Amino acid sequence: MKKQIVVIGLGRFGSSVCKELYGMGHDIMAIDSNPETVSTMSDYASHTATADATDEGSLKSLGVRNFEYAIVAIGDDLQASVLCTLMLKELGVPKVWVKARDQQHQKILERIGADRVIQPEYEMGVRTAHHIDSEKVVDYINLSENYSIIELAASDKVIGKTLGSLNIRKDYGCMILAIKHGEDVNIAPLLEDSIEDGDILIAMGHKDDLKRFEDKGL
């Protein structure tokens, strides 16, 4: 479904989000205080505007209250990020996602009502660390402090075996959400489904359990 999204702050993070969402067919308004930056995004947004996102009058005149989502990508300027988030919530934008530069910034944003806070550098750092720690890890997503979803490359130890015979939930406390084979994805695989060479297992569970499965089950 086509969504109406305003992206505020067109640095590397904001511009990447803007381009990707616009390419998916969503209605995008791109806002930044730098007119040169705004001009570079004219082909990647439905509407562009040069404006001070900390000025409530500017936000009102641009009609941001009519958008379903706002993405505040001015994380390097804590004061501007907080002010903009506050005004967007007061204007009634249903969902406000905000980029934070660190944990302290994230706590402030959560307290003032940000619907979701993103720390791109931290999240990428965690994923990179897991890639380096094990060559079996294809991708890694934090769900909370203790739970994650991880993509693991099937090893010779499990290739040719069925999920039922591996007893992954019983022995390791993990749930296999899907099995990827090339471009095909088997969602909610059955116990009798077998694992083939080149498969990627998408598992969810406690971080400690996932690590045990990664080390001993694969």
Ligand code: ATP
Contents of the next structure:
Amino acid sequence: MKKQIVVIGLGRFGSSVCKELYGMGHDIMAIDSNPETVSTMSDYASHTATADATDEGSLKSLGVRNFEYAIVAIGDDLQASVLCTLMLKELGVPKVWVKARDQQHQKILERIGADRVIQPEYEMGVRTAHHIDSEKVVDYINLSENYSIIELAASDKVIGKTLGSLNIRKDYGCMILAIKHGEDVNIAPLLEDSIEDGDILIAMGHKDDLKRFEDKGL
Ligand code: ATP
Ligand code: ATP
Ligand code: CA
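Please give the other form, namely the form predicted together with adenosine-5'-triphosphate (ATP), since only the form predicted alone has been shown so far.
Entire complex below, previous chain first.
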């Protein structure tokens, strides 16, 4: 489904969000106060505009209220980020996602109605730490404080074995949701399916159980 998205602030974060979404075929309006920055994005957005995103009149005349999503990616100017977010919510944009530079900024944005707040440096730092802690963990998603879905690289311990013979559910309390094999994904693995070299296991469970599986089972 094609989405209508306005991206405000085309720094490193905003421009990468913009390019990626445009590449996926979505309808993107890219806005920045710096005309040079705007011109670099002309090939990566459906529409571009040079405007001060804290000016309500500009936002209105650009028709920002008709967009389903707004991404506010102004990090350094806290006042501009907050003001712009507030106006987007007042104009009735249903989903306003905002980049924050720190915890304090995040708190303010949540209070004034941001639908989602992203702290890229912080979040990427946490992710990097997990990758270093376990080189087996390819990626992970937190479902809640205690439960996650993680992607684990198959090790020699499991290569050539069937899921059934590994008893993962019984011994570790985790579920193997899928097995990635190159570009193929086996999304409903059976007990008789065997794990091959280079496979990635997608496992769901309690963090402690996943950790145990990763340490002892792999
Ligand atoms: P990065 O994503 O590179 O980390 P950042 O979070 O450090 O960015 P800035 O560099 O301060 O944030 O701003 C990102 C972009 O937002 C810049 O291109 C800047 O010109 C633009 N910008 C800043 N203030 C406004 C504003 N009031 N209206 C529109 N664009 C703005
Ligand atoms: P962030 O991760 O917050 O985006 P950044 O990429 O903007 O950071 P800086 O804020 O410039 O980078 O630097 C990060 C940290 O590195 C700071 O705490 C700074 O004091 C430290 N730092 C910068 N230069 C040096 C140096 N030559 N030696 C040791 N530490 C340094
Ligand atoms: Ca910056």
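Everything quoted here is computed from the prediction, not taken from an experiment. Residue numbers count along the first chain shown, from 1. Between two forms, the rigid core is the largest collection of C-alphas that superpose within 1.5 Å.
Put the two forms on the same core and the Cα of N167 is off by 2 Å or more between these two forms.
Taking 2 Å as the criterion, D43 does not count as shifted between these two forms: its C-alpha moves by less than this amount when the rigid core is aligned.
Once you line up the core between these two forms, the Cα of I141 ends up 2 Å or more from where it was.
Core-based superposition between these two forms puts the Cα shift at L190 at 5.2 Å. In the core-aligned comparison between these two forms, the Cα atom of I179 sits 2.8 Å away from its counterpart.
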